[in-house]
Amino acid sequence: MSYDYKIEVRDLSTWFGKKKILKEISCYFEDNSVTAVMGPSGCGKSTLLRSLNRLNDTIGSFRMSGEVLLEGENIYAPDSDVYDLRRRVGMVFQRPNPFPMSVRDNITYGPKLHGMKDIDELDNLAEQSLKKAALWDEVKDSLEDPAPNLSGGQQQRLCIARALAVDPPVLLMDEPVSSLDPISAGKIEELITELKKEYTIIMVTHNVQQAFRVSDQAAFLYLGELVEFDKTKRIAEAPSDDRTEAFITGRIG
């Protein structure tokens, strides 16, 4: 099936119980690009992100209307395979969450679940995934050590490597550097810029300057409404809505 965008969101509304969180959101995410989703706390950023791999489904009171198309196919269709969806749309969370196992086993856990058994293939995959996450040189001599022993920044890069190990075309990041020190955060930003050569990346961030540094396009959410969606450079230079300008200048948020 042909498709215009890697992911397309059409008139998406979401509710938790009776509370409406997202209001008729329509936007798209292109191949090999970084999109920053910005907005003040409680505006619906994480809800939008989690709608793209159906993580909101785990909350019993959640319901939605509209469509989310991944490579032209509606991920909310009745016959959609949610297990396969979450392989194709990886997720990196705000706080690093390595599994309580070795560095190597963190990387190979997902591929093993998907049926990969050959030891040499798994070892090669672990190496390539860690290299993509710019972590290989730091951990190549300690692959059997417990992953929680790594520093916070290393743990987050490990979580990125773990997501990449199952080869998802899309990578979601929910404020991936907010719990890290500035040096570790800088490494993650450099990594994001490198990874977009192979992946579509959608990143929630509360840091306007970070969004301007690493993203190609940006979405500004306010009270569940998509106020502005455009190339990041244009939003940074000339936001079309007063609310966007107020946010990027620090007057709201």
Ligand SMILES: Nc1ncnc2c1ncn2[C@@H]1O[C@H](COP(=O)(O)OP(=O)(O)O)[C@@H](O)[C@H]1O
Given for the second form:
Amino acid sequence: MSYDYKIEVRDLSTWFGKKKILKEISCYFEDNSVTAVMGPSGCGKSTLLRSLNRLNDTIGSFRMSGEVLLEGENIYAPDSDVYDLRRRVGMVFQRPNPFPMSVRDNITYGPKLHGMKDIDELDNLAEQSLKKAALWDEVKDSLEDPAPNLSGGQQQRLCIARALAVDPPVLLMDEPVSSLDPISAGKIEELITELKKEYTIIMVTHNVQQAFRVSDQAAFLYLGELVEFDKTKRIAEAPSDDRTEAFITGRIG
Amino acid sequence: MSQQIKEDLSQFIRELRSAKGSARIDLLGRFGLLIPALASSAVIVLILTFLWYESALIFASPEGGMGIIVNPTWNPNRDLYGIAIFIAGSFMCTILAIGIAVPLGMAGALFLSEFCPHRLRGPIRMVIEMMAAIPSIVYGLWAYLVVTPWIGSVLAPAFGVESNGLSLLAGGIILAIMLLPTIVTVSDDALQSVPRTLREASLALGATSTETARKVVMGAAMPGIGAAVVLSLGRAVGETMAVLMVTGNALQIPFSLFDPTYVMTSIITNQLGYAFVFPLWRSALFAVALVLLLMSISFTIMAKLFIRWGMKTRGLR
Ligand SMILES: Nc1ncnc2c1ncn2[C@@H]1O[C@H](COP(=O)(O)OP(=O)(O)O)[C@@H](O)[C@H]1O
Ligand SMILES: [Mg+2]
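Switching from the form predicted alone: structure of the form predicted together with this ligand?
What follows is the entire complex, opening with the chain shown before.
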């Protein structure tokens, strides 16, 4: 099937109860690119991200209108398979949330869900995923240790490895480094640039400098509106909206 | 030992002198909370000492001795005081009850916490909490009139066994029913306190909510669920009235679920009145009580060790 963009958002509006959060948003995300989603807190960044893997559906008061196309197919279509969607669109959360299990079991959790049984195959996949997440060298001798005993930065890379293990073409990251120390944050930033070669990455960040460093294109949300959406370089040079400029110069946010 | 306590105390007084304002209140509060904690440990020690003192006679006498623990013949008329039957009876009854109640209770808690429609949750919890408040004699009466006849006339014949229903199985069932409310409510609390982000991590990998509940939420709630089981173990070993009424109280070790049995609490309740003026007999009953208490303490300790091990392998605190 041919499609223009990996993910295309068309006229997306969302509500929690009566409160409208996202307002008629349209944007797209290309293969092998990093998109930074910026904006003041509470403007709807997480809500946008969680609309792309339908995680908002788990919240009772959530409603939406519009379309989200993944490889050309509307993920909100009645016959769309939400479990398959979430396998194809992985997510990394703001706080590292490893399962209370061993390092290895954390990684193999997803693949096992989707039917992988062979032990050697699972072991191999665990190794590959940990390598991709630049964690293998640190944990290869302690795969049976409980994951919650790792450091915060290691936990977050484990969560990245866990998401990669089900081989999702798209990776959503919701402020993946905001709870980490600068060194761990730096490692993950490096990792993101590396992962871009294989994945479509959409990353929420509160940190403008970070967005400029790692992203190819950027979206700026303000009170639920998509105020700016363009190549990062262009926004960095000359934002077209006053609110974007105020945000990147640190006057709001 | 007492040297240590003296040092701790003077350390505490020094800290109290140098602290001021709210810090002083905090220190006093902590010291104040120590007292009930010490008092309750003291009570356990006192009770153990008392039971040991009362049962010393039978353990020291030639008719008794430590051997009574493994001797299955109980016949006070002929000065035979083997208590193995009661130990086996209590043990089997407890294991059976836990074996029935834990899976059922966990299933119930999972339903309540993860799958129950929001509007039904409150009312269902309330009913379950009320179940915990029903006196055990009422459970006993109900089991005597409903459960035992059902076992005698339906279940036993279905297995080709002859039974009047008063049996190990009846004891296990009624105990399990009595344990259920604790297991369900405590486990439900534990499941509810599992952070939302853990569930979301699982859902975001494409898991269904059933898979998430079974594989992630249950594991994360394990310490709390374990606590429910510990509480239940203690209660199951010590429960008296309901079990007394439905187990048939036959002086034998049961070989099938449909055989009657005699548990430790029942023999004490049934015979203490007659035994009081016969020192050996009376002492033997206290020996039963001592074993009962030790059994429930060791069940609790074993369960706690098991939980601690489980938490350690999962990296839970
Ligand atoms: N589960 C929810 N129920 C109701 N309102 C919510 C929920 N989650 C977020 N919101 C509201 O949606 C708005 C946007 O939240 P969010 O997308 O988390 O913002 P951001 O990630 O940009 O900080 C906020 O006003 C927040 O209060
Ligand atoms: Mg957010």
